[in-house]
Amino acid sequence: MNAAVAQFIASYSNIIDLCLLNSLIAYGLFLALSANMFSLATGGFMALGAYSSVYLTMELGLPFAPAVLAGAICGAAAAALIGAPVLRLRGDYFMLATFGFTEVVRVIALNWDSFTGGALGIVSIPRYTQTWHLVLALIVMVYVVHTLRGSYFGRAIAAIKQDDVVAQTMGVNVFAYRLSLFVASGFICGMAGAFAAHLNYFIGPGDFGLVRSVDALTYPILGGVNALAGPVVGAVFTTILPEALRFSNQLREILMGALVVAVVLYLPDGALSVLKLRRRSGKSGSGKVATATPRTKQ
């Protein structure tokens, strides 16, 4: 058995780290949604993390655990930076102003020869992530989660998310709430495009633009914003799908497509709604068993 289980993560270590990868990906914009905050600047937290920590670790020698670390402080300095204007935006023009934010930095880092290596990017990238880094650092982050949900932290997003105007007039800080959520999402995409850049050989800027970041807001969305493991059944599930599907590029955009499109018109809760309904369903379904066994014996 234990054979078995060795093989099996040897023949698909790569689709497992990457699922790993995205399900970390995923709760840093899961913390984001919460608040009603969809964001575009996941491209741009993730290229600070991931070349920062390899300046660090390729130029001057540091240690891959304090590079990791680097990289993440870099994409939450980052966001309380940009954080302070676009936080007071709402809707589309929060969307735009973080895309913008993105593609700013992908601009720098096609242009940024020195630094970047440019459009060609950095090559030869020592590996230094392991699973076991992905998996503890998911760990850490589904234990952060389901602690600040039941908190009083929690609770005050809870309120912003139904309607930020009335928590505002309850006394609930909107702006900083949201403020500390978002650097916290830059926090954690920062440390995972650390991870990214030392699991891949490779980074260049068009690993960080627009495509990146609305992928990773389709992990949580696909997956469930309301349910604590959302984001690892949607990012899982669009990370393996596309795998399966390598055979036809045409076919694997137009079933991510309609997937997307279906889960948002049918399932707005995400995929592990359908689990509530069938509970709904069988407590409905046993109760009129109950009350129509009285009757039978009549």
The other form holds:
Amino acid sequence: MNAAVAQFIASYSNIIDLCLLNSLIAYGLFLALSANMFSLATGGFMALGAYSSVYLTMELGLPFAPAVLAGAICGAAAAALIGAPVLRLRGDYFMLATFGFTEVVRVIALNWDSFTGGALGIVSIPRYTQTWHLVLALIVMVYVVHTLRGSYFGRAIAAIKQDDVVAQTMGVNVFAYRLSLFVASGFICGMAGAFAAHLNYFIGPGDFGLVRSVDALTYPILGGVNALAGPVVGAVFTTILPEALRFSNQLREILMGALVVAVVLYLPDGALSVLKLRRRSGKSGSGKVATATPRTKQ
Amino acid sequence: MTDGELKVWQIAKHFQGIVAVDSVSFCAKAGHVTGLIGPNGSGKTTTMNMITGLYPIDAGRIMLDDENLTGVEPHRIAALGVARTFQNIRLLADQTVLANVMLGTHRSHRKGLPSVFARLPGVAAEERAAQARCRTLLEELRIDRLADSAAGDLSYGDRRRVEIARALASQPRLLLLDEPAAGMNHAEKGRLGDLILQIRQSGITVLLIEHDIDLVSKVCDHIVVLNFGREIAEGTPAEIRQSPAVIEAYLGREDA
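Can you give me the structure for the form predicted together with its partner chain, which would complement the form predicted alone we have just seen?
The complete assembly is shown below, putting the previous chain first.
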């Protein structure tokens, strides 16, 4: 039995690491989404974390732990810098501005040959990232999110998400909350970038572009932004599904796209809202289900 | 300095050339209920939005006791002891009544993030105290039986009460009520009037925007009347009822 488990883990360890990494990213996005920030800056933050940590380990010979921390701090610093102007923007404009940031980082990575290796990227990066690093980071992250949600901070964040005017008039410093969450999101994504770089032997500018940012946004949205486990469910599902659909390369992308559309249409609060619906209908009859689902999303 | 006297001097607000409020001045005396009335579009809600900092003011000055509210951010104004309700009720619909009211206690929490993450016992104690305070408040407003219902499922009158409870949970010096009786039936209006007098009793200054003249006459010590962004009359309810300018604003000129 144990041997079977060991074999399973050995043959799927790549996918497990990827699931853990993407779950971490998903929580980074979850923090931003919890205050209605649809951020496309993930790719940019991850690139900063990846390149800076690789520079520290490969060029300066620093140990892995401080390099990861530095990568996370780079992501957080970038979030703090762009946060002040960008957070004044609403909805679509915020999304565009964060996308612009990711593009700027990508173009810099593409052209700054001496630091990033340009279009060819950086190869033979030592594989320092261990599965337990990712597990530990994820556990800390889940604890942080869980504790926040149960505190008055979480209450203020929930209020900002639903009605920031109410939050303000009740004494919540909405801008400070948004900026802090955005910086925390940058920290997590920068850390994830550092882990990702030391997991793959190779990084290039194409790894951290728009696709990365959009994927990261779909994890918590698919899984559900109102449930603690939502980001993990979304990330694991989106990571495993392409593997399961390996039989057809074209179909894989199409099915993924169709799935996202289906979830957004029928489960606007994410896959985990199925549990909530069942609980509600069990309690008060099926008539209640209809009133439980629709929710306006800006 | 916890009196809660509001002074407004010649405040003005323009929206792209349209004058919404033009040089309005009045005073809401500490511990009194002051009514702010006027026909639709006369600038009442704009005035309230300026007092709470939601609209930056173009000219004039607003003071609460000896503290300046002019150009201060909304959350800081809230911290100075100003709470409000909204004309179009703004509750967090999918959260419970208790959770909504608890939002009002936000400023009373003193423990920082490190204590929260370390789960220090003080954090839980603070949360319990806030919750106890909110439950008492719900009892006083006779909506304690609804504490665990979703705010969105409540009747109109009850939602208004929850909004008032949320505002009171922030322990304000000054409470602003924007048309609290709108959409209420006669009995609900009566109970609302009693509630406002009860709030007055507890020493909180109230500024009330309202159309219902019976309610205004019943609870207000003093009334300010606006029309087209200007103040056209001021006085006791009895004086306001006799004022030719007010009658003209509401009913039109007799010879017209």
